[in-house]
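Presented below, as structure tokens, is a lone chain in the form predicted alone.
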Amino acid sequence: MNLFQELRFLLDISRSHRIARRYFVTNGFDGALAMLGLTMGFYITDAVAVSTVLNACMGTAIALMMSGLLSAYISEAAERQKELHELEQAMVTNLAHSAHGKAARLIPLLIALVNGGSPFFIALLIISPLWLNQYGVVLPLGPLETSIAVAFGIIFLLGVFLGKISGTFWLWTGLRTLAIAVITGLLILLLQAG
């Protein structure tokens, strides 16, 4: 059994697919909205260097990743140990070296990687136009405007993904998450007007 098959087996016996998927969407959405807020905040502020925006966004992305990694690992490890202990009591045996024991050790790591990785990689996608600008790539819009457009696109796609999972109309769920992003953007624009 290769590593991928083993992880899939451990996810199956621990019934953790849904948890990992939920963490991916929840923290991915947080990461996308945080980057949207940052880039729009810089957009309404005149004369901020792209390198400054990039550093602020990278700092936020790293903080989101670390928060996601540690919070998920701590909570999932505690839950898995509790479940393993209850199973051991019910079966009156030590399961530390069984597949259930292995799942109790590895699944919290996997879920932590999903929880911390999703906002980080989504943030990297959103700020990629800022990097491209730093390397002299000419974009059809300005770097901040392009990053904001990418953020809206990713938030829409997260909604589409949710629609596919729930079996509802994908366009409706995509538009619903996009509406949340638009409202967030409008609230930030109100800062400039105020």
Given for the second form:
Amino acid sequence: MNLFQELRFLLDISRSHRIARRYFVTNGFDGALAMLGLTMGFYITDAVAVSTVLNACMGTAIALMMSGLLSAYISEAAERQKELHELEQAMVTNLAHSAHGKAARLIPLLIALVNGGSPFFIALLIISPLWLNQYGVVLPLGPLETSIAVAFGIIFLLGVFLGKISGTFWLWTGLRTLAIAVITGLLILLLQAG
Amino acid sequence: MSRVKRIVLDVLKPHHPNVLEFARTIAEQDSGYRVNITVEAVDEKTETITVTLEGTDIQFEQIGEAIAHMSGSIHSIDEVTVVGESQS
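The form predicted in complex with the partner chain is what I want next, because the block you gave corresponds to the form predicted alone; please supply it.
Entire complex below, previous chain first.
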């Protein structure tokens, strides 16, 4: 059994696919909305250097990643140990060297990587126009405007992904999450009006 | 030398992997293995199954390791068929 097959087997016996998928969407959504909030906040603030925006966004992305990694690992490791202990009691044997024992050790790490990685990589995608601008790449819109557009696009895609999972119409779920992003953006714009 | 041709095991296993995956993993230990599993009892977290394995030369140690890897526990060997071969 190669590493990929082994991981698939461990995910299967621990029934962790759904948990990883849920964490990917919920924390990815958090990351996308946080970046949208930051970039829109800077957008309504006059004359902020792109490098300052980039540093603030990277700091937030790293904080989101660390929070996602640690919170998921701590909670999942405790849950998996409890489940393993209950199974060991039912089987009247030590399962430390079995696939279930391995899953109890590895699956929390995997889920933590998904939980911490999804907001981080989504944030990197959203702020990629700011980087491109720093390297002199000419963008069709300004760097902040492009980042905001990417954030809307990713939030829409997360909705589409949710639609695919739930088996409902993908466009409807995509538009629903996009509406949440638009409302968030409008609330931030109200700050400027106030 | 003798060869184990058939073996019937009483095994306790968790619900996951299911019996299909369990049988496949045992069968994959050797190309000639033929596996039949009967579920005898289902509890809250475990299943008691009877594994009937047929092959030309069953490697019991290897089967035991595969079952242990899937968190199964062999409770007893209920039947065996062994064919003896005269040394030449």
